[in-house]
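There is one chain below, alone, in structure tokens, taken in the form predicted on its own.
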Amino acid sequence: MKYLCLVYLESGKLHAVADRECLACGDGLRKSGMLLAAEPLYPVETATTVRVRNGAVSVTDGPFAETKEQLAGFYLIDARDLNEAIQVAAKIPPAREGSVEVRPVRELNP
């Protein structure tokens, strides 16, 4: 099953993990073969939330919503189940620094 661990840090402590630290996270994660995509994001100022209500665009800078730690990336990763995800979460490097929220993929039906 996917999961999505989405990292999560205080725009203070975007730099406390160095990226070899996630590189080698994720170059781990490559060749266990549960890893299928992994990004650092840009930092929250950069954010552009883009909404239509009654068929009109607002585009506004920043995120939805203001919070103390900011999205900084993700891994998608494909385990066999919540427990072995949570285990992966648990060895990405910025979980030290800030959290990683874990979640299921679903599948759209068609």
The other form holds:
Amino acid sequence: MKYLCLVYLESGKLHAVADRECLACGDGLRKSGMLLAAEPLYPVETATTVRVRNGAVSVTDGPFAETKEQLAGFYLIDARDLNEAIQVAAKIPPAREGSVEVRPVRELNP
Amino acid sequence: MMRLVAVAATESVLETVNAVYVSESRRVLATLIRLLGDFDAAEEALHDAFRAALEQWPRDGVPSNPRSWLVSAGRFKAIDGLRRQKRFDPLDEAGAAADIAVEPEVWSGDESVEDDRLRLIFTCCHPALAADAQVALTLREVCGLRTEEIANAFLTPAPTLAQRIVRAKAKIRDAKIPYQVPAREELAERLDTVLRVIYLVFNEGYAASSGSTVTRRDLSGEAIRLGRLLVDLLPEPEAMGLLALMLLHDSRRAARTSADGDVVLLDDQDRSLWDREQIGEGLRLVRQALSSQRFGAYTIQAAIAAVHADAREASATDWGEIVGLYDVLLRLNPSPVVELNRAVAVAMRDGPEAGLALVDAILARGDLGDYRLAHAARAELCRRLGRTSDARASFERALTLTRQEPERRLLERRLAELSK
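Next, report the structure of the form predicted together with the partner chain; the form predicted on its own has already been given.
What follows is the whole complex; the chain from before opens it.
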């Protein structure tokens, strides 16, 4: 079962965890065969939101952030069940500084 | 004549089916959830199995192992239903009426069935579910209460409660919360959640003072049953401690309220009304939990309740022992409420002045400023010291904070007594 672990951090804490540590975490997960993808993101100020309404594309600056925490990166993992996914999420280093949202990945209906 | 005999036989079989439903339906459900991997499918299969029992048992006799018969029947019906759905077959009357062939009991040996009940408890109390959903799901799936019963007991609209249960089941299915007893290294933490759910159910019933008291009171009984089940399945010291705590508190039930529904405080209770059998069971469990050396906060609270239970009259209470136990509890579980309770025990041991100093210190820190019992405790201590106007002010503050009717009456009574 695939789970997307979304890493959320307050703006001030985006660099609270050293890249080195995140690289090591990714390497460990890759070796265990559970990692499908993992990437950190630039801060939310660099974001662009795209919408299509009535066939017209609208492009705006950033999302409207309602909370102090912003999406800082993600890990797409393959885990046996939610318990295993929670164990992995707890080992993602920024979990100490912010939070990790664990979402099961849905299959699209053909 | 023959016909009459047959009717009588049928009636006794129906009684048997009912009795089996009461004693076995939760076990059968727990196993069906494992076999079918889905709560809703298992519930439907459970009903199908009992429907089949109602048809077949009067004719063929009650099977020697009703539980494994029901598990087989439920599983058969569910798989049959799935097959039919997949093939888009119209409902085949002959197939639906086909008798259940009881398969060997590979999946319903006693041990795996008991494991299934634990799996069910831990899944319903999974920390990834919302706290109120854990409570609702546990009462529904483990205790077998109907949604309306739970809604009544928690003074929640039934649709809200049903929604909670639906959401929780969907999360179990979609996020794939596994149906398992947690591994050793996770057990302590996961057990905490289960104990919290049970204690919450107990307190909801114990503190019942609004709404329909009778149904809410049943919650305490339900919590005690759950606690017993847990101790049977997983005899961990804290599970024993919680069961002991509930039994000891519940043993005072008859003495806690007067005939008019007024609160009777511990000091004024008629101790001959205390349930000695429950106290005996509670005391045994406390001793057992304490001797394990692996106990926690529930066991200490049970030990405190045990000291009260040991005292034949209020004046015989060993307050020194109780203060000592609160000291241990504060180390395990530091909280202003525990501090407040300790302060009251200190007042009983060393006099109201010593207790009042501690209560005032807690309030001065800004903790418990909105906690009615802190002001009620302060009022009592001031009253005992003859500081009537301070006592009045604190009783009045407590009154503005209370939302429970019998408690309000008690505070008003105390206030009136001050003016005498």
